[in-house]
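The data below hold one chain only, encoded as structure tokens and taken in the form predicted on its own.
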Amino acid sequence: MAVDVLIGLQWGDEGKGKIVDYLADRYDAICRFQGGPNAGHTIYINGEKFVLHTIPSGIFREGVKNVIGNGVVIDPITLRKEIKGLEALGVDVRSRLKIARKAHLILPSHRYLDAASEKAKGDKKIGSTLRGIGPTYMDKTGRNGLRFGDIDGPNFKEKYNDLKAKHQQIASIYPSFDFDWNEEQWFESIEFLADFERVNCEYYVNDILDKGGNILAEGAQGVMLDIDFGTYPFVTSSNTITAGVCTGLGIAPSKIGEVIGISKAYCTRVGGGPFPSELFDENGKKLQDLGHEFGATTGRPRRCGWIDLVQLKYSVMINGVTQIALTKSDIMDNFEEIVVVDRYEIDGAESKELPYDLCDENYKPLHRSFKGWNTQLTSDKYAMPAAFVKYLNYLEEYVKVPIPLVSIGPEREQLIVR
């Protein structure tokens, strides 16, 4: 069997959690393959809101295994809090959750370095969530990291102290500031997590496949935050694209099956960095208000803009997307005019390619307008307004990928299955 992949095609916050939850009972396992507690996957079940930061979004489905893969970085305090919150709701987390031994741990000193570095950048800061993600990935690639499987070793505390000392030496170049290290809680959380099943992720997931099972790999953030192909340097510290599944879980490229891309019917971005289709007018404010566009993890307001099809097609190309789920289509119900970016003007010439550097190059997004549908969308695919169908058809024609799922609200059932 194959590993299907679900990824965000924009700057994150596309609604991946809901779609994973909807699809989860079709799979034997849901696996997170990158990122850390900077993710915020929101799920609504029976009117109740759940936000997951590290745990895969299939955790609510009985009989489905959930794996935190080796490509993820784990903050023990955050993960413990997340688990306890789910257990308080009656979710059997202990039997459903597996944690890769090779996943790296976020130390309190990683968070300190993150905050110190961001403070030092002043108005040039990149918009870090200050959760220690970047410094942890730096230690991983620098071959200094502490991994989840190390908790079983006799010298775990020694490794911790050595890494902390290294971080304190690095931090000496920055001005000091007040910081809650929370070390006691960190070690208490390590003891708590020691009761959960630790797996050799590469063997675990391939064994599921060899036995005829199927897996859904769940990404965090979005393509435009990928360390290689995003709007560098305003990006995250991992590969958010399909290729990251192979290194983040330990599977061969030939094992990849369907690639399901998630896109909003418009665009949002949290924090700094280039955002070509951003709106600074009443339409941008309307999208923010109607869409409740505030970060699930940070609470920061999201910048809003029209959907950027040049960017979307770029994401489809890089990831080999085979189908798209379009979310928050209902937010567009009350617009007289719907606008899309479908080409750029770069140095005076029109182009359907993204510039090399969206931060500095001379470009201008060019628009195409559609008549709005001005009615409330329902889950009845036969009752879709003609204007909405025209809009969907144009999106499919432009990116050359079908859109079989259209989300029209936060609940599981609020979907148009085309």
Given for the second form:
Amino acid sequence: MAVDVLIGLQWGDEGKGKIVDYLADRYDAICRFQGGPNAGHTIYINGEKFVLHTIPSGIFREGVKNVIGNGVVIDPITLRKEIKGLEALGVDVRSRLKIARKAHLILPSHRYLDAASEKAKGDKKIGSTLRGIGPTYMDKTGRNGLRFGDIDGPNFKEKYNDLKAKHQQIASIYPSFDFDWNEEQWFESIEFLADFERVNCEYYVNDILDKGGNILAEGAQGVMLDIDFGTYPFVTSSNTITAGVCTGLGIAPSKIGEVIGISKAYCTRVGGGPFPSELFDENGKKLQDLGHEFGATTGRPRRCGWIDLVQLKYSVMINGVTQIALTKSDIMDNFEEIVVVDRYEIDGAESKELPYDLCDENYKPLHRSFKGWNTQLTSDKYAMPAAFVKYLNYLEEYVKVPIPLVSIGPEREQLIVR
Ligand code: GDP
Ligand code: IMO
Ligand code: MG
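With the form predicted on its own done, generate the form predicted in complex with guanosine-5'-diphosphate in the same format.
Starting with the chain above, the whole complex follows.
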């Protein structure tokens, strides 16, 4: 059968966790294919809030396998904390979670290098979550990394020490600073994780497909944070796009089925880098307040702006998106006017394409405005206000992709299924 893909179409935090949790019982397995504990996926179940960083968002569903794929980078300390938190709530993580042997490990010294590199960049810093993501992927592509499967080898500790020594040499180019290394906890966490099932991810997922099963690949971050197609260098260090599913799980492109893109009805970004539709006025403040826009991983305030359709269409194109779930529509219930960016002015001419480098400020986003619906959205698809339908129709027509799901609240069932 197929691997459906669910990815963030903006700069992350689109509400992927909520939608994956909602869809999860239709699948045999939910698989994370990239990123690491820089992700924070929030799920509300009966008023209770859960934030997942490395574990897929299908973990609350009985009978569904949850795979941390080979493209993911794992911090053992964070993962252990996450597992223990879920187990304390009675979630049977042990039987549901599988960890790819080929997933790379984040060492304390990767976190140190992440922090050192950010400090050295000064005001040009990326705004990294400081989880060691960049340095770990650098070691992966530089062919120096340690992988989860290595924990079973006889010389794991030696490999760890060699890599740490390399990192210490690199770190000597930066001024030193106090740092919580937590090495003891790191090794304790490795021992804890050694009790969980390790899989050869490529065989595990293809076996599910061969037996007629279905898989949902859960993206982290968003298209605009993709290492190749995002707002480089203000990006993360993995391929967040559909193509990343093939390398991050070990499946062929021909196995990809539906591609579900998640977009907020507005737009947010956390960390540095360009954000053309960002608002610095009271509308931006209103979106931040009503949307509780603070990072699920770092607690930093998220920058807010209007939805950018030029950007959204770019994401649809790169990922082969077949349907969109629009989230946080309820946050715009009390706006007199809803604005979208639908063109850019680049060097004096109008364009519906993103410029090469959004960091160069030689462009201007152009707006179109809609009358707000000014009423509380409910799950009843027949009760959707006309102004909201008009807005949705415009979005669908612009990006040429249907929007069958509209999320109107953080809880699992707060959805309009159109
Ligand atoms: P993710 O990283 O894409 O999974 O998203 P985050 O969890 O970082 O951020 C999304 C936030 O919006 C979380 O606090 C969710 O609980 C919340 N959320 C998701 N969908 C909706 C929605 O439709 N309405 C409202 N009000 N909140 C939502
Ligand atoms: P989810 O999966 C939003 C951002 C950081 C920073 C940049 C690089 O919850 O949507 P990194 O730590 O990867 O080196 O940071 O990417 N970033 C995210 N922003 N949501 C995320 O994940 C993010 N993961 C990383 O803020 O700007
Ligand atoms: Mg998030």
